Amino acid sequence: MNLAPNLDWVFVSSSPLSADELCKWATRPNCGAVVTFCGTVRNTSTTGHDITSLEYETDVALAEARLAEVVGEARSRWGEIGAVAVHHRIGTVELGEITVVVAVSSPHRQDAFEAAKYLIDTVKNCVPMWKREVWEGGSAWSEEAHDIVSVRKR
């Protein structure tokens, strides 16, 4: 889903994500900084199992609407940021694969870094996304679950 074709790009997909694609897309002639963040599947968990993959579930339309709300709030806080993209995987994501990518361009690096940090932190707290951890011989919903909060409360 591309809400503002020139500046905002939020997307939820079962297809692999590309940080390079988002970085290239976010690069703008009026912006001297592009910050990207990638969340990847790691092999450790609070359960003590060696994780082999994660499974994400959500309602895509609801998640994309909430992602757009998060981007809008970032824009209200950092008025000079340029392009903003947030992509999240759903379905099975294997060890080492990317689960979420954030890319922010800005005329100056401080705003890009701050906005990118805000975006990933807020996505984790405000977008309804459920994660199942999978290991050899078993699986469980993540113990890191929490209540979904309003974007404006972040």
Second form
Amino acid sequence: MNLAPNLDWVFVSSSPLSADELCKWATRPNCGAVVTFCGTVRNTSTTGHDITSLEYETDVALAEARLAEVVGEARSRWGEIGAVAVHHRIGTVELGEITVVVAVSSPHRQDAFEAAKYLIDTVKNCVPMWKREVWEGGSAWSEEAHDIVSVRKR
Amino acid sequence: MNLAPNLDWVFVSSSPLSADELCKWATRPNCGAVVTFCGTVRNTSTTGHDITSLEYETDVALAEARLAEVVGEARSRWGEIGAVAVHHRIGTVELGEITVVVAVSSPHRQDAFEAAKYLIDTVKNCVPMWKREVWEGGSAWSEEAHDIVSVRKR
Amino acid sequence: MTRVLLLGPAREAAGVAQDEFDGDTVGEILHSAVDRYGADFERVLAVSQIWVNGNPAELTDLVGPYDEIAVLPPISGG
Amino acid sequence: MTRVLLLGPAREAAGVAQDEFDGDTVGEILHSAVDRYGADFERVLAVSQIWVNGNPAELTDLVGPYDEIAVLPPISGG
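May I ask for the structure of the form predicted in complex with another copy of the chain now, the form predicted on its own having been displayed?
Entire complex below, previous chain first.
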């Protein structure tokens, strides 16, 4: 994985994601609370099949730029939060593996919970990312697709 | 660490805690969301010193019974949540290390966020646990102490 | 003999984490504990909750040899 | 030549993830793209957002050789 920056860390990659890595990175001497959200591949599907894996695709530069914009907006809403990371996996992600992980540290846990919730909601609405559902013998684009929302409109 | 149970996992131990371990354990085929909260040792203090570590003590059986009661109350409030774990460390915990970790999986992330927030708030209010702040050259009980609250009163 | 658990600042004031006492009620046993441990413990006891077998108890509650009394000062966890 | 990124279902319909086109406006270039890729792509394009250099754009916006047009169908991330 690349060198972690200091306070904001957005990353789109085909490597496996780790909640521990982000939790440790986000831990700061003045922040006693770290909230992480992990989205994982589950077997239920929009297409009625038993999912075995998901395939994500995007343009990495476009997606990382949008992720950075989402993080910036979170900072403008919760001024006291410490470190913020959002990592999204692309390529094939197997059942049970992490597809997206958000980590937020803060001196106070209320801010960390609120900012983490805002971040994952906004990432799902605003970041260009396309998901194919894969099952035994077939695959299709997810049917829960929606238009990309601009970050400031949320 | 002991054998992990299926759906509820409360644990009080002097071994280091891991967000990844609980996140992986909580991940279920039907649950696409896992929220974790980690409380970590920070350097700011109720006694005005630069904290170097914390020392937690309790009676393990009493604390684990209370933790189990808290988890049961969370299940009665959020019926759809999947796996729930609360682990609390005792003994000496160094700056930056995890003192408590909560993990909740759920088919939907809103429930996972709400239940995780409820769990950590309720653990801090209702579970018997005593914290000494340790600094260069001294130590004292935390001054933010409050009476133990009964789980149903929250 | 009834077991008494002494937690956090109560453990510190008593000098032990657990002990055993004779007595028929919670109040009698805690009175004996104050006699044994002294004024520091009495001050901590005054602000503590008392549980028997994991549940809040009254001083008048009867206890026997298989019960466990816990003295729980104000907490500061997490 | 202006670069065009084709994402998700647009990539699938076009058969390529990026391509290059001549043209002075976003609209002209996307018209050429429909000519090149056909009806499947046209259907995806009809429900897609168009960005230039990472920001939402209009069909009448002028573009040059250093601009990057992206065709973004409805998303389904996370």
